[in-house]
Amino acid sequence: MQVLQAKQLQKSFQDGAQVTAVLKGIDMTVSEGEFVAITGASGAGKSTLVYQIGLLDVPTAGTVFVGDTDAASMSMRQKTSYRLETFGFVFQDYALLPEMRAWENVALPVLMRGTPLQSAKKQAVKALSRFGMADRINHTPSQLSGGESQRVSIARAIVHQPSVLFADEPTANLDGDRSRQVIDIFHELHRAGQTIVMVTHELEYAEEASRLIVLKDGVIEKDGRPKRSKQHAR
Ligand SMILES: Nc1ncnc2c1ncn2[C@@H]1O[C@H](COP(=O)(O)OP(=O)(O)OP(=O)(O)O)[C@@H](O)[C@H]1O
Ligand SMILES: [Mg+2]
């Protein structure tokens, strides 16, 4: 089943008279249960692509479908509630709320779905523990290292069991062991049926995904099953 589709997707940014074309006609479909890795040089448009298919931005041309729904037919409010219900995001810059403790940041998507505080806190602490952060739950982002903030943002992205997990460079600030740990958790989620769209510079991890998309200058240069893809028995 198709969970996401981009058709001739384009995105340009305008700053005064200067127009920068970033995405120049992307066609891609993500099916349920896929683990898609997106790689490509810095500036290729990877984060921009995630913003468009994650309903965080409005494309300049082309179409994005979420499920069978054309995103252009959805109101801002509908997009926001769809995002909250269906998507989890690990942002390249974490996007944690600075005045909130780690557990509060993670509990937020659960609270927004109407879960009572104590139960939301329990789920948040459980997700943080999964990433070795049990002893940091009361820290605010300014009291956390970059790698710790990254792990809080990953816990927040998965705590409400989203249908699609978007992760933009989720291991960028982690050391080798921590990176491996995060990628292994992604494989574990994938085996349990989680759909994942992950941007990464790390070829080793990209090649373990079920599908690898290479972006170059705003177009898809390659799209297929990587050689070292981990085959999951279903
Ligand atoms: N809001 C914006 N206004 C103008 N230009 C932008 C904007 N957002 C992105 N760009 C430009 O779009 C291009 C692609 O940016 P994007 O962040 O998608 O790249 P990326 O592939 O994610 O790179 P990286 O690997 O460095 O994260 C860059 O050249 C960037 O300068
Ligand atoms: Mg990026």
Ligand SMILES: Nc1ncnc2c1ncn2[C@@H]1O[C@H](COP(=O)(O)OP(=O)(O)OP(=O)(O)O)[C@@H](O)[C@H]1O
Given for the second form:
Amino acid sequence: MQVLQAKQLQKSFQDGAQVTAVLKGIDMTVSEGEFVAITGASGAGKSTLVYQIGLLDVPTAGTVFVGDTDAASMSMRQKTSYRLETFGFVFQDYALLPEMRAWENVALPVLMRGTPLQSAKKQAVKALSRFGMADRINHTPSQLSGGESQRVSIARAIVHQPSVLFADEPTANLDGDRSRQVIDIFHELHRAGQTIVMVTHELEYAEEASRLIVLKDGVIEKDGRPKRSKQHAR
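Provide the structure of the form predicted alone, given the form predicted together with the named molecule shown above.
Shown below: the chain alone.
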């Protein structure tokens, strides 16, 4: 079942009189249960594409469908509600609130949906425990390593069981071992049925996904099964 679709998606940015076209007519779909990796050189439009299909930004032209709904028909309030209910996001800088403990950061998405505090905490602790963080639930971000912070970020992104998990360069600030741990978590989630769209400049990890999209100068250069998809490599 199709969960996302982009049709002739374009995005340009203007700086004074200068207009820079970043996306130049993207056609793509994401189906339920896929693990899609988007890669390409710096400036190819990877993160910009995720911001459009994740409803975090508005395209200059073209159409984004979420399910059967044209995102252009949705108000900003409706988009915010849809993101909160349906999407999860993991960013390279973790985006954790520094004054909050790990479980409080993870509980935010369910609290924002109106879940009572104790129920939200229970869900947050369960999500953190899933990723080996049961003994760190009361630590603030400053008390966590980069790898631990990213695990908290992932727990927050999936605590409300999103239809699509977006990850924008989730290993960019991590060393090799911690990067491997994060990618293995994504594989675990994917095996459990999670739909994932991951942006990465690291081809090694991109090729482990079930589908690989390569962007070049704002267009899709390649789209298909990578040569060494993890499901075949292991």
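Take the two forms, find the largest set of C-alpha atoms that superpose within 1.5 Å, and that set is the rigid core. Since we're looking at a predicted model, the values are computed, not measured. Positions refer to the first chain, counted from 1.
Rigid-body analysis of C-alpha superpositions between these two forms gives a rotation of the smaller part of 14 degrees.
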